[in-house]
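Let's start with one chain on its own, the form predicted on its own, as structure tokens.
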Amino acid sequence: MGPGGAEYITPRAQAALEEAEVVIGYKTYLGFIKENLADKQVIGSGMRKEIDRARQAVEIARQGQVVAVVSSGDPGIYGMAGIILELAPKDLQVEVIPGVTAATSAAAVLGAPLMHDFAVISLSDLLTPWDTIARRIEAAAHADFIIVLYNPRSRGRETQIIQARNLILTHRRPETPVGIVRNAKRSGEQKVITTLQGMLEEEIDMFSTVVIGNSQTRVLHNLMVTPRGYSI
């Protein structure tokens, strides 16, 4: 369903709604679409709760309904389609629809931060041991990549992103450009430009998308632009 935003749905999206007999997602995505779900049966339900979204889609579909298992961003990314195409058995017609995700929203309204390799890396233990996330993101700092940080802070996940910051200012200048959009693309909507040694003392939360710079990143016009090496 892309960033929220209606006009971020791509057209097989819609379709796919469309076509769905059952629709089932995570109530916080499913109310962005409200509108997409009139004579549709919904399923909603919580966090933690993919895997059980994910057997109940299986199981309505194998008994032969067309069923929509909604993601936020794109499905491929951080998002159901994985789980899904796991517990499916091989006879069942499954099919990912690509989605906008978090990074390439976030960048768009930076402006073109992203326009040369970059690094896209959760900031969420659930599933990852933070030994594992903390290497991921020292590799990519030491790398120059542009490193775009997804699930950077939660009411119980507080010190991670000050690791991930100090990790990264050991192989990044302080004055290192750093963006933060919340509610990308969608009602809400917030930007700061800040830098790497100033990012912390920004609101940085569950809706919000972290891109930092890398050594070629710069602010033109408030936007974050990184060359791609053109000659200009």
Ligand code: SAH
Given for the second form:
Amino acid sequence: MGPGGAEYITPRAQAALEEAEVVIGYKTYLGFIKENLADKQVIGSGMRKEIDRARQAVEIARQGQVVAVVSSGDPGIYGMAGIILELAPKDLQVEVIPGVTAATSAAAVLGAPLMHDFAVISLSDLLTPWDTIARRIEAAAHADFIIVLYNPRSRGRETQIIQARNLILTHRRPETPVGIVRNAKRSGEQKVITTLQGMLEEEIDMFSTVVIGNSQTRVLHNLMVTPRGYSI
Ligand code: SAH
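Same protein, different condition: the form predicted on its own was shown, now please give the form predicted in complex with S-adenosyl-L-homocysteine.
Now the complete complex, all chains and molecules, led by this one.
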């Protein structure tokens, strides 16, 4: 469904919803696309019910109905595409439809921070051990990647963003520009441009994506820009 704003769902995703007889998704996400759901059988479920949703979708599809499973952003980036493919039998036709992911939505709000090599890292340690996440943050910081953080902080998972920031600070200047975008490209959009030093003072939650600049990223007219390298 892209980031949530009606204009950011791709025409193919829209058409797939029209073709579907059954639409399955996380309830909050279904709210973003409710105009597309008239005349559909809609199955909404709660957070962390991904496995149930995927099993249900595969089961209904096996019985012959056309099913659309909704992910936010791109379904292949921390979305539902992987688990559906893991569960689907060989003869079931599955189409993965690409979408506008949070990294590019947030980047567009911030300016052009992803003009050079970047790493996307989820701070959620529900399915990935924190040691693995920390190792990746450290490697990306060391190698001067721009770093995009998904799932940065939730209630009950508040220390990871602090540890991530501190790890990055061992390799990058405190003045490194950092952008935080909440509800990118949907209603309620908010943007803050701050620094690695100052970022923890800002509101960061599960509706936010955090973009940490590389050693070259600058702030121009209140927008974050990472130079591509052209001599201008
Ligand atoms: N499949 C999704 C990502 C799911 S993980 C995608 O490709 O975008 C969920 C995380 O994505 C959130 O915690 C947040 O960090 C980020 N996110 C998703 N939509 C967002 C939006 N509109 N604005 C800011 N961040 C968003």
